[in-house]
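Next up: a single chain in structure tokens, the form predicted alone.
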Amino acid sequence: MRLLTHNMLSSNIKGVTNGFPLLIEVEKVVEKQVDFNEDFLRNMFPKIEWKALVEASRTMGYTELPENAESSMLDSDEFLRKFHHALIELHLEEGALVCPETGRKFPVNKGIPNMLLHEDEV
């Protein structure tokens, strides 16, 4: 699971008011090289919850992202490459996503998060 995906997911358990960002429990992280695409990064930047991306990347062992970011930083090739690596090349292969409110764990197996709810959570 890429951090791009993580940044778009939240806990939809009935009664949860603060289901984002999901916490990450890491068992295995892999890095997968992906072609660098500046246009994609520039278009995605406004849609990304930056603080959640920084926290998730640090949990996965990547500490190169700045604490805060603004659109003017998109002119920097160095910034774009760090953003690209965190957003697209880091993969949570095995672990769990944890609801910040309830502590419910959603397993991630072979890079695929299982966000299915139990019957009593719908």
Contents of the next structure:
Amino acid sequence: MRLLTHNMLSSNIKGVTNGFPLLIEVEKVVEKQVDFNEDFLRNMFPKIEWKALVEASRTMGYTELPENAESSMLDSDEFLRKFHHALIELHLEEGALVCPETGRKFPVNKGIPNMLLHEDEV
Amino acid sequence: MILDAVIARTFCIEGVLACLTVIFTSVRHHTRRLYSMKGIGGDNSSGLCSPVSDADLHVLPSISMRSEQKCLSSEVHSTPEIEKKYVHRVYDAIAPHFSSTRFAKWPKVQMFLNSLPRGSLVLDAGCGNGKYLGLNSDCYFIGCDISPPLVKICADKGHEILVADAVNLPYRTGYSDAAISIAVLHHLSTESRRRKAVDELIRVVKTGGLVLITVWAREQEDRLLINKWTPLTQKYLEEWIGPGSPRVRNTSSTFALESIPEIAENGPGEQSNNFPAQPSNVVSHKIVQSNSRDGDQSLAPKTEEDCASQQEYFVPWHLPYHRAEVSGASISALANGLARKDDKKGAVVYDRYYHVFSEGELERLVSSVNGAVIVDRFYDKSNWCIILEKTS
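Alongside the form predicted alone that was just displayed, please also present the structure of the form predicted in complex with its partner chain.
To see the whole picture, the full complex is given below, headed by that same chain.
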């Protein structure tokens, strides 16, 4: 699971009003090189919850992202590279995503989050 | 004139100008095609190229908007047993074989994905073996499916993927640029669940984002194919309300197909007449009793149109013995009755549940969802297809 996906995921358990961002429990992180796509980064930037991305990347052991970001920073190649790396090159391979309201854990095995709810959660 | 409207709306969408000519041509092509299809369905529902109006909503009385709206969200979200058993468990069991046969990409889906602006984020809800993930290398794809074995197949190909339910997507609102739902809605067994899945697709794309939905058509190109399917009612009766069913044992006075309200509305009684082989007398008797006792007006008189309106089917999947042997899932499926052996064909046969869409039904379904307009619709390879744009 990439942090791009983490930035999109939200706990949808019945009754939960703010399921974002999910907390990350890390067992194993892997890095996979991905082709750089500047258009994609520029397109995604306004939709990214930056604080959640910064927190998530730190949890995954990457501390290079600035605390705050604004669109003018997209002109910096250095910033784009860091953004790219955090967003789509870091993978949570093993671990869990935790609902911020209920503490319910969604397992992540072999890089695949299982977001299915139990009968009593829908 | 209507085509003009389609084109005008298409012009308003940023980024799809490049494919406009292609879409225009395809709409024209399929318009001709659709009219030639009209005879097949045998009903009088409106042509695809008519604007979807309130009048159209009356064409299929079995689609009852008002009663559906009363559904509690938990009823919509919780998966009916028929989907668990005849969709989820079947795909879990046949996943590797299914995937090995699912490589042909539909040109219309390809065309849609290739029309998206470079750098788009595309969500595939119910992605199966992930054959469309990564199709446009300028875009970024995230897939989900409810079947873990299919999801694993996607992951093994290197796709970004998760296990999730298309009726209740675990995604933030407005995050993606486009979404696709390819051959998914026909596996949902109630009108309200199908509508919720459309709701979810609209919810997760940004304003101005496009959603492509395709579903299996009742009006199949190969009409003989339908003869190979099992109309649901007979099997349904045996499986879900037969004498051995806990549901019948426990609800002797109020007979109801709780998990599939529409089928109850359509009236299992008259639909059972579609079959040469009648279900057991006990079951038929129960239905007739229920029918007359409740005096339910929605249980319409038996007519030929009712026969033509059959939309619930079990569609067989033949898993060749040599594929089944390597899968322990088939052994247990045979043992617990999920699958049967067909020695003639040398295959383990699984039934998959389908609600095949009638002409115009998909339009009516999406028209009841707020915040989106139809920008294109067409018939392709025995599928009804629609492209929506989120407006708010």
